[in-house]
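In the block that follows, a single chain appears as structure tokens, in the form predicted on its own.
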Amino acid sequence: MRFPIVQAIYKKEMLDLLRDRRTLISMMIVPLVVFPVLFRVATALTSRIEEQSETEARTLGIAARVTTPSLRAALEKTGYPLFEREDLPASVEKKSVAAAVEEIPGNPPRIRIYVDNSNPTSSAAGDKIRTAIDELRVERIRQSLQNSGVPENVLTPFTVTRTNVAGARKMAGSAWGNILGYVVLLLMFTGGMYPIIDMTAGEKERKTLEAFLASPATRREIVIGKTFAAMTAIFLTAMLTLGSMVYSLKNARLGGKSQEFKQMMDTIPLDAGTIAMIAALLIPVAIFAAALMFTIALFARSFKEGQSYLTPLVFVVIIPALMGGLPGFELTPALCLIPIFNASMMIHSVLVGDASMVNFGVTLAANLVYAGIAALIATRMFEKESVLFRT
């Protein structure tokens, strides 16, 4: 293998792949500027429906049929209006009202809550409807206790205390663990797949192929030359992707999030090793990547074909990629050997700060095996006649 050829092949390829709009808008736009605006107009539609489910529910009020004066008492401190309805669900399910409250007598007399939980309006009605009454129930509790002549720590024998043993920094991890490798991961097959059919089918659609296989370059320097190529558009959008998410998730406004989601959010766990173990696991996954879609593009004839044979592959590695990332897996060295899941899992251990070196290097290892092993069965291809020229 002569190394200025393949220099001169990735030299040309990554021209290419600058010069097209396609590979520009998945590699680049998509990830620095889509994943950024989804973001922000999610987290803002999010605060919009909460903020107008609020007004809407002061707005429409409930219905109350009660006796009780202390009940009605703490109704009226939700700060909804009362009204008076004949039929309560009926009400609340033809939306004249955001939830009704109900006084059955007996002993001791029942409370009832109508509420629509496909509704956002009228399940935040009834949740702050609930939490009045649960305070009114405590404050006749203690002054039952009071006259009684029973002290009031009887409610609380003792305390419950839940001390979370986690750190920030691993806290921080899980949330993001829970979402990077899986995106990052579905980008880099989605980055890859526009440069690789263009460097595949497309130069079949333009005759190009054949100036290439008429050169002094072998087809296995070319096969190198082009692989390398996209796995630099792979791992770019990869860290590009990285680069965003971090971005978009500090800066996005969480609107109605408890306040220790939003520490979270803030902290972010990519100090320098952390950044370089994930590069580290993410280079022969982009390698593995662009040599399977090169292998299964050089069976297109043309670029739209290319498309219809790489997306069922992105569809593919959505199930391990989303599976790596969620809680409850504990990654272990035969897991490790599963592709795309042990990246997306390791991804998530590196962040959380509890990765094992031995997983680290079983996955590192296995991915590398499997880049090679896609890389020779691309080269093979391309070595056939049948497969560069079909008909």
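Here the rigid core means the biggest group of C-alpha atoms that line up within 1.5 Å when the two forms are laid on top of each other. Numbering follows the first chain given and starts at 1. Since the model is a prediction, treat every value here as computed from it, not as a measurement. What changes on going to the form predicted in complex with the partner chain:
- Once the cores line up, the CA of N359 ends up less than 2 angstroms apart between the two forms.
- Once both forms are fitted on their core, the CA shift for K207 between the two forms remains under 2 Å.
- With the core superposed, A334 shows a C-alpha displacement below 2 Å between the two forms.
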Given for the second form:
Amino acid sequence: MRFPIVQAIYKKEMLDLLRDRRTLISMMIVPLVVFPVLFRVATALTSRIEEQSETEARTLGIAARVTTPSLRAALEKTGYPLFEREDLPASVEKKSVAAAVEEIPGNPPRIRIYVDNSNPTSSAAGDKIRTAIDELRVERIRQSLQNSGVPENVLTPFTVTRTNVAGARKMAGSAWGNILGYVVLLLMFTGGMYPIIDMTAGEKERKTLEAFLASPATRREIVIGKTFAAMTAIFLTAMLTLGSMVYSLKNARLGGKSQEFKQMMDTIPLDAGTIAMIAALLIPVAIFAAALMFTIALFARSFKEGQSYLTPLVFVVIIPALMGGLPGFELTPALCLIPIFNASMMIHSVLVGDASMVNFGVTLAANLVYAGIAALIATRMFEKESVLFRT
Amino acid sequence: MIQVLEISKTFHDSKRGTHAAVDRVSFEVQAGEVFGLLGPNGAGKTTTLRLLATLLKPTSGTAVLNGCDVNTAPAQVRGQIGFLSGDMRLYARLTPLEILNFFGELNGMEPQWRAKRINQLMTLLGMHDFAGVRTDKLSTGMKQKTAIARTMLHDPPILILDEPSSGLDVPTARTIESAIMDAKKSGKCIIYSTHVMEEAEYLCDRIGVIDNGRLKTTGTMQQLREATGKHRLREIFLDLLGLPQDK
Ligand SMILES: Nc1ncnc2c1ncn2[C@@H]1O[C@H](COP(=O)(O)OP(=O)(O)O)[C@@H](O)[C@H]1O
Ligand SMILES: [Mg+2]
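What does the same protein look like in the form predicted in complex with the partner chain, given that the last one was the form predicted on its own?
And the full complex, kicking off with our chain again.
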């Protein structure tokens, strides 16, 4: 293998792909524009739904069948209008009111709240009622104690605090780290698709391959030069996606939760170490993806045919990429041998900050081996004249 | 300069099964000579030339080009040849200058020699005006000049041309014909395939007629005339293929 030849091929492929509109769209526009816009729309939609259920509950009001004046007063304090209804559960179900409360006389009286949990409006109203009643109950107990001369501190024989040992960074990781690996890996495949089809089936279809093959470059030099260019495109797509996602998530406006969420997001360190670890993780994946797609696209005679060969592959990749983001998987060295899945899980672990060096090493080594095997197969296929001159 | 020895190529096809596209073909071409491979469509011209350019591996037999064997030293063979085919295209998103630089690098040309040679060819072919324009914006004639420059760039001793003027209008085809004549004068060994009789008659020193993968005969126009008793190449060709003569 002669390095200057490989370099010349790499240079030509990069020049060619950076001038291709289709490639640029899939490589840059999708991660930099489409993704952030989609994310904006999604978060805006979520907070609008929250706001809407609040206003809707306020307009619909509550059906109340209560006799005790203090209870009625507590309900009125919620600001929701109170109505009379015959059939309380039915009125909630038919959405004529957001929720309903019923006081059943007795000793002690029982209070029943009706909500329709499938409806966020009703849930929100139910929560409001519950809070109001709880406050009233505590107030009443306090008063009774005061009247009978019992000190108030009998109410709190002990205090309980629940501490989340996960820490903010881990919480942030589990909140969004799950989708991050999945999206990055998916976009690596979609981002690599166009340049790879272009440099294989595209060269065949446009009849430029023959002159290339008749040059003194060896088949292996051509495969290496081309795969490296494809790998660069894939890796660039991955880094752009990662950067764009982190930026969108950090700057997301998530309605009422935004403060809490923002604090959480700020705990994700985007220092050189984390970025270097993710980059190191993604390089063998990029080579693997490039060589794999290269091999498949080589069989196609035209760009269209290439697309129909590679699109199913993207769907195959979705499954392990998505699985890697699911909670409840304990990453073991054995699981680190599963391609795509291992990278998806490791991205998550690195961001959350609980990546073990053993798992990281196994993932890196396994993916390097897969990349090597895929590259070897790509070279073998490129040496087959039945593949290159398919009629 | 080119020795072809009993070269054969068999394809395995799901429709036709195993069939010989080139069947034990032998011939020689000297330096300074234009050898024309003449035959109808599907005769095996392209396959023969692809075997010589090492794009395909022979099923049996071999060929030696300027001392390099296609079976044992394919990469070296490719360093000896300039290969041009009528249905080859140029990289649409690159400029002629970029394409020439790329092929120069593939041929291991030193940067200085490369720049000098590119400049020389561009002057010769009148390419300077469009050297920096993407080839998808160029006319057929400009593209053809670029293709010729690419073929001649590394000054190869052997040119392999597969129906280079097919589908071109007369002025553009002339550019190729004069490039072939110039190359011949400078002592290059040229093998050239066509199914256009007039072109072959005009350009070739010797002609080989191929049909169904078999080389029927080789010789100069004079030798072919004597062998067949016919005068024009068209008549000779029909005679060799066993087809009825024109009325
Ligand atoms: N890659 C291939 N696979 C199968 N058959 C082929 C292939 N290339 C050429 N052939 C067959 O070989 C024969 C010779 O083709 P070719 O060399 O292209 O002829 P020509 O160039 O003289 O028109 C034809 O019958 C053609 O169909
Ligand atoms: Mg042909």
